[in-house]
Amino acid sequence: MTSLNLTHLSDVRTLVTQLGFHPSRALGQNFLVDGNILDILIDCAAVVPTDRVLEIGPGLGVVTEAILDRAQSVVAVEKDHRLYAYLREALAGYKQLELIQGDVLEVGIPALLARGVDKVVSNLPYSAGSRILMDLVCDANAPRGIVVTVQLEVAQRIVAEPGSKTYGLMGVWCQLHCDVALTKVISPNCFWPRPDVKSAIVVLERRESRLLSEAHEPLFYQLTRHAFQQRRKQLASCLAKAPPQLALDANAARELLVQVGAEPTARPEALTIEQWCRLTDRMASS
């Protein structure tokens, strides 16, 4: 790796000048330039020598190198061909590293996870962070740990509690599969170029036991997607006007809500994850 300290802004500026490179806003390229935040991210990840790690958007490699010093292997997927070329040379000494050049959504998250990934550790690109995270969490081969930086707004949606304005589809789907925590809010000054919004480190740890059978997950996704598309309506009314595979008459829907411990007039954001799972199970068996 370069002798420059890539958690120092002046050194990062020197490097990108040498490379003739300028970060792309369209690709969501904001490089971490704060050593304390890097340490917090790595500590949260708790990578051990047996871990197989996936990193998405390694950028200049500051997180990559820290992971490589701890993990059994690292697969890093970089979309920008210029950064890929730089990383291939700068990290050539790490034989446990596999670099892939391409858009991770085109490379395919299912294909990457199917190879065996224990943890994902990344500064996710702002432009596609939410989509990437949802694909990681909902995959059948999802890793047991995900530690990422995302926009603060996204992080708040992931950890939102029932009844809050930020509680919605992202939080429900993530919390179905994972215990979630927002561990650190990050100032825009910790990145270069400086983003317009704050960021946060979120930790998602795969639940040890399922809240819902795998067979019922497709119905769960259909049900919650339909409900939160009409979050201002009472859930009984939503189900009365749902597609055929979800539809119940309003009276039957209200009765089911009472059976799962929810108010008969409840709106989608009022139900806990456990109540959504019980509702799914009862609808699947009806």
Ligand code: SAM
The other form holds:
Amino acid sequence: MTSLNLTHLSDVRTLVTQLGFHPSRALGQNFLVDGNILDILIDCAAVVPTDRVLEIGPGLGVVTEAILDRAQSVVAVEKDHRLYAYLREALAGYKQLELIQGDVLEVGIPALLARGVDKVVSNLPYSAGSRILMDLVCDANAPRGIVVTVQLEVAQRIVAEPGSKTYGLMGVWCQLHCDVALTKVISPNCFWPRPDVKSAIVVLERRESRLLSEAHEPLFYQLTRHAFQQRRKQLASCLAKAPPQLALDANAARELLVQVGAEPTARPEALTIEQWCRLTDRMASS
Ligand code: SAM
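Would you mind generating the form predicted in complex with the named molecule now that we have the form predicted on its own?
Every component of the complex follows; first up is the chain already shown.
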């Protein structure tokens, strides 16, 4: 347990100086130094005493300590061995904490989730935030809730609605599995060192019922990836020029699009998640 208040910039500077540590830009080390934002993040996470929580990138432990007081157990994965060594000592009093040193993408998100995770609560590093999030959301053992801070631009893509410029693969894949909300835009001043961009808290809650059967998910991913790679093309011609496993002749493509309530001349960003799912189901059974 630390006696420092890590939401105070002066305490964080003191600690970092004592550790002889220089925050790494490559590792996205922008520490949260704002008590209000920490409170909002923790409120959004609504951790209860039965929750098994995963934190990615605990840094100096400001979020970790707040979750430890509420959760049944916390697994925290930190890539930076200096921060890992510091946290091992600073948080040694918490028996419900398991610290892992390593790159979360190498440790493997599937392996971490297979152990049973109810919630993920993290201030994600900018560099790997999108990749980490997609691995979390699309996993068969995905958690019930994910509450993370990410770059604002990434948050906007996660919650994007059909027809908007930001609507693309990230939004479609996240919204296939989760109800999503952008709950707070965060000023760069809430972090130290101050990043160049704004951030946001996003909340992703696993949908209670599936929009698509698990068996059809691979086809959904292939289809949407192909379509959004050519987002300027009309859907009917996009499907007619798809790889063999997706390709339809132009008439069949037009017919399927009409069946799911879409205009054959529409572009990929016009389809709702439900329409993408219906299209996948019909292609799977055609
Ligand atoms: N949780 C702390 C906070 O809110 O102040 C630190 C957040 S900081 C934005 C991101 C943290 O993720 C850093 O501690 C960084 O070392 C760690 N990190 C970066 N890439 C990582 C990766 N691939 N796997 C695990 N940790 C990583």
